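First comes one chain, alone, set out as structure tokens in the form predicted alone.
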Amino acid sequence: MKTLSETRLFGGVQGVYSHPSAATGTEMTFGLFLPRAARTGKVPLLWFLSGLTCTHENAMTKAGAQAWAAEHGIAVVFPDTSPRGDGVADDAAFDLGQGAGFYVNATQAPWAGHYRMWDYIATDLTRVLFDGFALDEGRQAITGHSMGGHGALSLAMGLPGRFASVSAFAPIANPTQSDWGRKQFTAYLGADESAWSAHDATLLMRAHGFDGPVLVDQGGADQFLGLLRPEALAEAMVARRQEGIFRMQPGYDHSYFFIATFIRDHIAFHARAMADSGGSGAGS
């Protein structure tokens, strides 16, 4: 692992690091905020998965998460959204290829060689973080925005017991029924739609839900509402009797201004859940 930068803020350190990834076969970059408490012991970890076109940097610099994470004594990791570099497949469209990994393990050419973002988050980066930093593997939570909200919800429900809580900002909530999903799943996973269901938060919620609390914030003036399909996820949460909160925020759009407005609530939500988890079982 290489240290690219480390900057002091709110009593802690915002670092940027790179490492060779076995999952993607490329060099990957991530941001990690460590609060002051990490100097003396292991701290809980919140994952923030970003959306289409983003790198590790967007949420790290725009979401405003560090101040509230410092207040609660939790770390926040900001992974990249796809493999990158020479020889990594790409597409001219913004919603496929580099910057648009969709947190799945691709099985189709030309993507299968590098686009294994599920394994990268679930296993590869996980090991780098817990082997290299003062983080409590038994206290993890996950959040994300848009494509990253889709990733956070699908990873949380697809890895039972790993995360104490999950939240999302304007997630792609029903990708098997949206052009933000059907296009990418066909490219990455193939035309057999039975392979898609493990990556659709609405279908996962209907099937078995999440074993902890859920928080979803959706902007009422989001310009991408038709692609996100939040109503499908809300209906599935009610049908499942899922422990959780779905909030429609009038007037808010899809931008980081929306995220920055409500990030304090999300970090407090996850801090409570990770405190209640007591450091046992959540990392199993």
Contents of the next structure:
Number of protein chains: 2
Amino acid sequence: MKTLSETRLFGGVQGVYSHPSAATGTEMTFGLFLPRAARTGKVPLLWFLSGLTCTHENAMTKAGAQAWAAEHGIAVVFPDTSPRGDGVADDAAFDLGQGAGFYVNATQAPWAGHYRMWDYIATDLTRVLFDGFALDEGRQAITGHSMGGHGALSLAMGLPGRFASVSAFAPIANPTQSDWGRKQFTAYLGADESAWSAHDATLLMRAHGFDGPVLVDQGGADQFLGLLRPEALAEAMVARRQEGIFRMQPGYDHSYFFIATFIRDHIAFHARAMADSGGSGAGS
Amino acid sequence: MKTLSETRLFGGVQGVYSHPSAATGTEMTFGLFLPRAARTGKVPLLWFLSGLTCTHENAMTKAGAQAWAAEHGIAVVFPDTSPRGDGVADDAAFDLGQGAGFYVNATQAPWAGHYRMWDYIATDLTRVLFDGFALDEGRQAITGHSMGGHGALSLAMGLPGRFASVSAFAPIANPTQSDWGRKQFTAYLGADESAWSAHDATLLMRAHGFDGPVLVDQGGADQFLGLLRPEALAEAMVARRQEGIFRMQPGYDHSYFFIATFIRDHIAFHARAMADSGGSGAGS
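Target state, the form predicted together with another copy of the chain; input state, the form predicted alone:
Below is the entire complex, every chain and molecule, led by the chain shown above.
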């Protein structure tokens, strides 16, 4: 692992690091905010998965998460959204290829070689984080925005027991029924739709839900509501009797201004769930 | 109007009053909590509509609303759920007739004579309250439980501009598709289902929604989830992009213990919406 930068922020440290990933076969970069409490013990970890076109940097600089993470004494990791580099397949479209990994393990050419973002998040980066920093593996939560909200919900429901809580900002909520999903799943996973259902939050919610609290915020003036399909997830959550809260926030669009407005609530939500989850760390 | 009792509570007064209603043609009883602030000026008013089998008394004594209403300086009215008396039609079933008015104006025999609970709430009791007490007619909000949640949502959407906000605890959310609804609407309104749609929160939400914030709490262990159909309302709220919050509360049932646990949030929600709504009273 290489340290690219470390900067004091709200009494803690905002770091940027890179490391080789076996999953993607590339060097990967991530941001990690460690609160002051991490100097003296292990702290809970919140994952923030970003959306289309983003790197590790967008949410780290624009979401405003660190102020509240510092207050609650929790760390936040900001992974990249895809493998990158000259040897990595790409596409001219903004919503396929680099910056658009969709948090799946691609099985189709030309993507299968490097596009293994599910394994990257679930395994590779996980080991880098818990082996390298003062983080409590027993206290993890996950959130994300748009494509990253899809990733957060999919990983949370796909890895039972791993995360104490999951939240999302304007997630791609039903990708198997959206042009944000069908295009990418066809490319990465192939035309057989049976391989897609493990990566659709609405289908996962209908099938088994999440063993913990769920919080979803959606802007009412979001430019992409037709692609996000939040109503499908809301229906599935309530039909499942899923512990959770779905909030429609009128006037907010799809931008980081929307995230910055409500991230405080999400951090408090996850901090409480992680405190309740009984982790093993000194940060408890 | 007759004063049946007035009792000091949280620095204010819990009163019980009765009055003749032109709508129902009967004497009607209601509870009204006035906070201390009503001694010196007009205060905002929250309506609490109760559920099947309830009188004005159940929520008044079991919901725990007054503690938080006092803190926010708002009044709460607890109407009865139907006309009552020897000359009033009734049914042996708990969910039809006395105690089960469903907040509609009945058009069918033998109910049409007295069962006009929509007009009673919307007009008769309204005039009694604003003519007789220090209440700010420009600042009203409405909530309710079960059948009363249905009533609150229906009245809020059916009387645009009247209420600043609406909330509900475990509302009968889609009565035209439930045995809690089809039976009563057939009896009170007749078999022509076109007359029912003005009294179904899900259909009203799909048609035009509510011009203000909506808050719904539903217990995950509610005994009546199949009759309440909360998932239909959740889907409709998000599909409409309705400003609002839908919360599934795991482990809570249909009882007043569920209401008492979350009424604090509802009072704060309505107090804020009424403060934002710019009423005319000295309580502003």
